[in-house]
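Take a look at this single chain in structure tokens; it is the form predicted on its own.
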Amino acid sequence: MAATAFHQASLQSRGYFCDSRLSQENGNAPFRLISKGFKLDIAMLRRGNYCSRKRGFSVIEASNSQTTVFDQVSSPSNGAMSDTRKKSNEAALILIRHGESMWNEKNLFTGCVDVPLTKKGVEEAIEAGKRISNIPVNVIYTSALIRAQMTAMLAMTEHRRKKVPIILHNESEQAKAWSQIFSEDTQKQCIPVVTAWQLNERMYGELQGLNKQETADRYGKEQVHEWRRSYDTPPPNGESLEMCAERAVAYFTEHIEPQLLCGKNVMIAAHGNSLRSIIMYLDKLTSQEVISLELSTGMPMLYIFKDGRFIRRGSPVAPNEAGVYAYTKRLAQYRQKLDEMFQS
């Protein structure tokens, strides 16, 4: 099955990130496809129990960490967590979808097939580095795929302090030594950037490269509808939202969670399948809910992290300009404030 080959390629390292240093877990990897025999559990997500356990068992692995170029720390222990949540108790979380493909151009499902930007998907991932050029970041996810880095990248382009974004190549030992930093100053100028395939877009099986019209021609727009909008409903040989749902979720909360826990801000530059994933869990979405859920391509939705919550200052639905414009606004009105946390 063509789920099971995309699903059969080599694991992207995973990162831990506290006090502005990295701990990374290297290697070369498989890994599986989650079938769906496995349910993720969103309501215990939602309770914390099951980002408890991956969390814990997170700080164990890290303990084989090997230096990359940046520096390396351990994942906060419970206690320095602890420490670390009373002095920083609000995070900013920015959820950009990737600006239009050349595949979104040309109606075609694209999936996990690796498409750059149009001109207009350009144009649309300045526009969003704009947009959040006043929020701090201290680390960046992306998927591993081109359109979503692209606009992580150009997005950054547009912000105040001017930090280059450096993306983390594990995939050897030489991959790792030959990409080192020696300068801390450099270091110090730099955002970290992890890639994850699992902040793919859900991978759409044997539509990915047909025209989506001629497709509902072909099976009928019921049937497309159903493959493109339903929650359980995989394309053939491809993924439903559910199953997307179970890898993209559970890398948010063993991964990036834990770097707002810490006080960071994170920004995340994925796809629409992913991201909407992401907000069913921080928005508590019911199934029939988030099919329903439609995102702006290149536009910030920006959350705040705050005493264990998640609270969403821009509209997913229509999304709110305003809502974006005047937490940023704010911000800049506290620019000493704002320059002690670009230090820190």
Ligand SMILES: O=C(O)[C@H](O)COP(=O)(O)O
Given for the second form:
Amino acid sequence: MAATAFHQASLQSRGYFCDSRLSQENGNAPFRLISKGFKLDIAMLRRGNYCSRKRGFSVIEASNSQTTVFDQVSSPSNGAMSDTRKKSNEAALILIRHGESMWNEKNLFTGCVDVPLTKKGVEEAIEAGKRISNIPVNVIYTSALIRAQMTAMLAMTEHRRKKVPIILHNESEQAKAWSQIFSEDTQKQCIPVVTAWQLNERMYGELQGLNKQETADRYGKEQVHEWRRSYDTPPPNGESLEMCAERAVAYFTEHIEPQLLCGKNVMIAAHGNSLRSIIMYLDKLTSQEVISLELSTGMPMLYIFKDGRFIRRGSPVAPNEAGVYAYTKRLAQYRQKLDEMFQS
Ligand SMILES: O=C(O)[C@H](O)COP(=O)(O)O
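Alright, leaving the form predicted on its own aside, put up the form predicted together with this ligand.
Below, the chain from earlier opens the complete complex, with every other chain and molecule after it.
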């Protein structure tokens, strides 16, 4: 009990409970935290991050082709907006867990099985898009799985800037060549979408396709809870959260953080456990705290990256929620620009 109170206080001090206010208003919590006891530190990840961040810079400098694509595709056509970006070392980071999938609906362990969204999942993705429709997005990262990709694309149909998300196909030279865009103006109205298997859901091993309730009845609630939420116990022949973090957080630090450092606003559409591992890294959660971190489907979560730090802003309730824009001048300016451009 004492440990529970301690973790709740520590989580509260990090701003988690602003989300439970949102959950009351929306009947759906973006983050649900129930404290439990567990042990591990993420110093290794932080050390990894430090090296990766340095590597990330050189990736950006050396890998000219990728940077060029981003720059070409994401340069805002409006000069005033790009001026704002140049002056600021701040960037927005939006995380979205995919909307409800057809196996979420059936309560089946899904993991890396590539299952599409339900109608409710489609609606959740569209609702998520409305909530972030005034927040700048320059680059989108999704997993390689269709439920995350559908979520990203559907969310972007609601964005007021009306740029077109375009999936980059870098799997072969031919795929790259065959998906080239030959108009600079058109490129400027596009947002690159990078798909990465490293952001996939944790591989659930021999639980994939099994019903969660039936599995708990068979192996016991506690065993199944340990497989689902412990940091370092893998499900049979599957990945633990720790193993999932090794690839998801490494991808984040090597590929996504350098974009944020360059002032690019990033949206990531991924999965319950790949995002839990990334949030563990962003919020410096301990292995005990992450056990209690639950993410709702289709709920966007906003972070501001500033001076090398991630500041958690919770989940935007609606496009016009004052709190989100009150926090940074840059977000307010972007929204004002959209108001001027589209007069709506
Ligand atoms: O892969 C799955 O089954 C879920 O989307 C995430 O499952 P979990 O909440 O059991 O980890």
